[in-house]
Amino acid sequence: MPNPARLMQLALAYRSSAVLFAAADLDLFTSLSQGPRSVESLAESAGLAVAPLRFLLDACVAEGLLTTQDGAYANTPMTDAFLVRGRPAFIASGMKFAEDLYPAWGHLAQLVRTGKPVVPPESFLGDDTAKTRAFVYAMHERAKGISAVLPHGADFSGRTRLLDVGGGPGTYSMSLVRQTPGLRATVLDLPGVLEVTREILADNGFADRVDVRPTNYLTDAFGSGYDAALLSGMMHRETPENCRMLLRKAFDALEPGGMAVVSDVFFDDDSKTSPPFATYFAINMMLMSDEGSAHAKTEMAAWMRDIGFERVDIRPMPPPNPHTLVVGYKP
């Protein structure tokens, strides 16, 4: 007889991330981060009850989150770095995201019986002024990694004007105007969106050299004059027919040599059966968007050299970074 091991620890993962997101609301490991404490101080602090704190804590420590001895709790080096509020790696508000959208994947059977989000799209996208909020951090969060390495896949250096369609919270054009002397970038995104966008410029000291744009970029003009042009984790909320427009449409606001780089979560190749965090990533963006899913690389570089771009090529970026950048450029 098989064993059901698996399928238990499957059925009752959802624990563990209830568990996370609940220490993080609480921000119980900024309240660690000066050293152990016990839970009666943890409680009395922070005005909670003793006795499902514990609780907490102890299962804090049994998923790695946590350390205790001698009756007290303490960060681990990984909580410490990054759940921290006001660390540089702080990524809490990317936690509260994934909270977020954690009702909606209890409603996955939904999504396969009828085809249709069960998040309206547009309640992290201006509706909702919390949720967008959370949204807009939870995605400056995430940037903030990929867009440390992002020159490391393309080179902007020389380049004076850049077009950041989607942008949302800016935090590409912000890491690549701080490394690219002479750059300036504009931001295109929804109004709701760029309400955060502005505040998060301001905050890191680059409203003066980045600029934002009120766009819907399905239906507006891009403008012209781009010496580059990035299109970075937008490209899964679009059919391919939307993509290839998209594309067309930055080929003609770049100037002539201008470089176009596309950065997602890619399939590896058209038969989109891998990497596996491609098809959960798929999942994701069917759950809270009408076209959302997840493209291959093959078929984005494939686009790219039917619009008109030359040179196309397929960089992938260091582990555990999840993005692939396609990079091309107009002649």
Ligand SMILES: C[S@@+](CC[C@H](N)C(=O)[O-])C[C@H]1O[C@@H](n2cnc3c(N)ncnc32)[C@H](O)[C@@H]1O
The other form holds:
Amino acid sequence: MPNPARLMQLALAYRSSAVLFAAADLDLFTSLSQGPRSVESLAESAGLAVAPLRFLLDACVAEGLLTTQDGAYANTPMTDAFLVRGRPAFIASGMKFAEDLYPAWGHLAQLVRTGKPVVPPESFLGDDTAKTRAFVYAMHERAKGISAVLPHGADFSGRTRLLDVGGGPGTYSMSLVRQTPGLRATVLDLPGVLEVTREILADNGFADRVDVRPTNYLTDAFGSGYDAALLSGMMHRETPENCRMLLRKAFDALEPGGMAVVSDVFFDDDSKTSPPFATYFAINMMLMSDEGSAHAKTEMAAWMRDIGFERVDIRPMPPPNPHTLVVGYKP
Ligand SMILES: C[S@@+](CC[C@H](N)C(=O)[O-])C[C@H]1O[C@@H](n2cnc3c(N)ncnc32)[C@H](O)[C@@H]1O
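Given the form predicted alone above, produce the structure of the same protein in the form predicted in complex with the named molecule.
Next comes the full complex, this chain leading.
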């Protein structure tokens, strides 16, 4: 008889996510940032119920999110770095976005039965203000890590005008402008998203070197005169036909010698079976968008060559960054 332990583990795995989300919602990691505290002290200062808080803290210890000694609880180095409000590597908005999608994953069978997203696709892109803010800040936090290493895969030095298609929070634009003397950037995105982007650009002091242009990238023109185009984390929302159309529009917006960089989560090859991260990513996109999925890096490279880009190259990013770059140049 096989052992059913793995089935039990999978059936209850959502509890681990719920523990993380609850602890982040209650901002427990920020409350512990000044040093270890007892459950009574945490409960009193935040007005929480002692008995369930104790179990939540113990569950956090079990999940490797906290440690405990002499009856006091403390952050681990990981939670201290990433889940304390105000720290440079804070990523709790990303946790919040994952939490927002948590109910959608509970309807995965419905997606497979109907072939339709289970949450309204536009709710994160302007229709629901709170969800849109959480989404844009989640993209910002995630992109902070990825954008810092982007120049390792694509050299922007000497480039002066960057077109950031579906640039969301503008984090890549800010990072590239910061690292590249003489570079200015334009972020194209939907109007509701750009309201939050303007706030992020102003807060970070980039409003003068990064501008935003409300654009539906499927229907509106991209403009011209750019020597670099970035298409990051947005091709996975689009059909192959639309990807080719977007690559064509980027090609037309570039000057001769212009560089196009597609950065995304990709399947390894056209069989679209690995890595598993891409499979989960594709499901996630299907749960929340009409055309979302994940493409193969090999098909993206082929589309770029078909359109006329030359020296097309696939460049992995260093782990734990899940993105790969597909880079090409306009002749
Ligand atoms: C996952 S985000 C990626 C943001 C950013 N490029 C990054 O990599 O962090 C996808 C972006 O595409 C934008 N987007 C989706 N559909 C769009 C459309 N039709 N026109 C313009 N932007 C769109 C979304 O608003 C969102 O900001």
